[in-house]
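Next comes just one chain, in structure tokens: the form predicted on its own.
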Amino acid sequence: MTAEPDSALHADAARPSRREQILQAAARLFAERGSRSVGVDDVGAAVGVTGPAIYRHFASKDAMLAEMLLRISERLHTGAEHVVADAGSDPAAQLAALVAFQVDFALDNPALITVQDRDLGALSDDDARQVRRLQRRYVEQWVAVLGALHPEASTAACRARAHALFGLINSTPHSAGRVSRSAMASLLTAMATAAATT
């Protein structure tokens, strides 16, 4: 089954909060026009509400995008820690874990992918170095399982190849769609493994 878009947001994607719920239609609205250009009366009208009802949640605007960017930079980082732990000892099965793992989130969650992508320089400067420092404990989780599949590979060859990983994976807000989600996992699969392992 298909997770909701962009689920990643929630901590119950069956019965998200109105948080979260609010979240997830900022997100949809921020990657169709950019956060700029949303107000949160955008936002309000997207989930039902009056604009003012959505500061009984967020204090602004901004506090959506930071919570959004934070909460799913988190959610990669504690991700990964459980499917490489879960893959056991085998780099190629961590590999395995790590890709499928990326594949699911970039696909269930395309406007999150755009967000991320185009909006982390509008956080603010403290808000953008927490999402910076878990993006980074995440691309080190990629390193580790990378440099041991590759030992003579140096760690910033394997950070270059993890960060091309990332690119070619998360490049599905552009071709997500054009086949079915089933197929375009297979191929992205197919793809980033062999990127990783060539």
Second form
Number of protein chains: 2
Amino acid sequence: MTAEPDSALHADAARPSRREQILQAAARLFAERGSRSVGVDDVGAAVGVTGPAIYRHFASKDAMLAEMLLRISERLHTGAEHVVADAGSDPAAQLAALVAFQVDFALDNPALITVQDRDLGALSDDDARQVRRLQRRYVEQWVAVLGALHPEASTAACRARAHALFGLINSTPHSAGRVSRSAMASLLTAMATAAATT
Amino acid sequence: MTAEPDSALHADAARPSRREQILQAAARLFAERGSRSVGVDDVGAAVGVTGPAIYRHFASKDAMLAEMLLRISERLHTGAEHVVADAGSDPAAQLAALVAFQVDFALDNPALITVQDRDLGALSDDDARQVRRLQRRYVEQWVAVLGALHPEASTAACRARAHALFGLINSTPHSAGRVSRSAMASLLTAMATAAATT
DNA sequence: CGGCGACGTGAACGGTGGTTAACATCCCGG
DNA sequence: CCGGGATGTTAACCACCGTTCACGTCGCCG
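What would you give as the form predicted together with a further copy of the same chain, now that the form predicted on its own is on the page?
Now the full complex is given, and it begins with the chain already shown.
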């Protein structure tokens, strides 16, 4: 153990290396069948390599999943921070920014959406704790904005409302194809805005 | 094989038999960790029995999951049929009935909600096909009502809207405790109604 | 009373799959 | 040209887990 030479947390997005191909292919496979039902050989085959070759790039199968989930929660957390800061101080504008951000992410990465809320339980306790911390911070950004829009509501109610909005927007994996991206975007945005402000 | 004496599809709800205890315990465990991460021994231990004892009640672990998912989709499908019929011919009233029905189900059975959309992929092709058929019929009942409320919208858009509403309402597993059942019910109902009629 | 069926148990079997080991290949810097 | 590091491959190892087997117990019915 403790055998990874370079920081596994932040990958160089500059080079589309084999490592990145593996993560992307694994995300697709995990989303389709669940991480526990996907073998290392399957992931390898998806990038034209045999199973054990994976271990030249990742310490273990679990490490792959951990890095995948950590990246997602980081992306969401920092993205939300950025987007809210750019929206000014109007809660309604902040909400619109968060909704637009989440809608874009959900439409662009349905596979990641699926993996994140299905395979969190497959992580080691430490990794799970870290992912949950980031997820929690992301939720709290929504809760803050929702709290400003609903001053009479409790924090717990705002949290429940935030989770309901995530469920709504993150339904993209279940609505495969058939509707254009732009139409899906406006539909989800309208529904989420209505549900958030009621 | 082919060794089950009585129809496995409809269990006598009258007797809280060992068989039912197993299904219930398995649902809770599957929801917490995912069916593939739960061993037969775990399920057995949850009802005070060793692993192999399960095979006195189910042909296989997969058969357990199959029966669980089939029951859920049947319950939803027939429940929706019943509820819509009782709501008269007003689309708004029908929608309200469907929303109330799904909200009740989601609040009463968060574990089943979780298992249904996470472990469908673990079923055999035949079982999966059967579950999907029932799920599809359930969705189409929503689509019909939503189509009446949005005459200008395409069927595909209505289907996407239905999935978004399911995601919203089925967020109950993520909003554990902290808010009373009745408060959750009115919150989800208000949000879903607003999102459905926008 | 005798036995049969329902229900459980502990032990063993077999396949699956993550992981490691030993061995090639290719590319590059000295 | 030589050597080493990055990258792959095949074969083997090993643990886990679903499943089956042989056996025991308890209760009911004839």
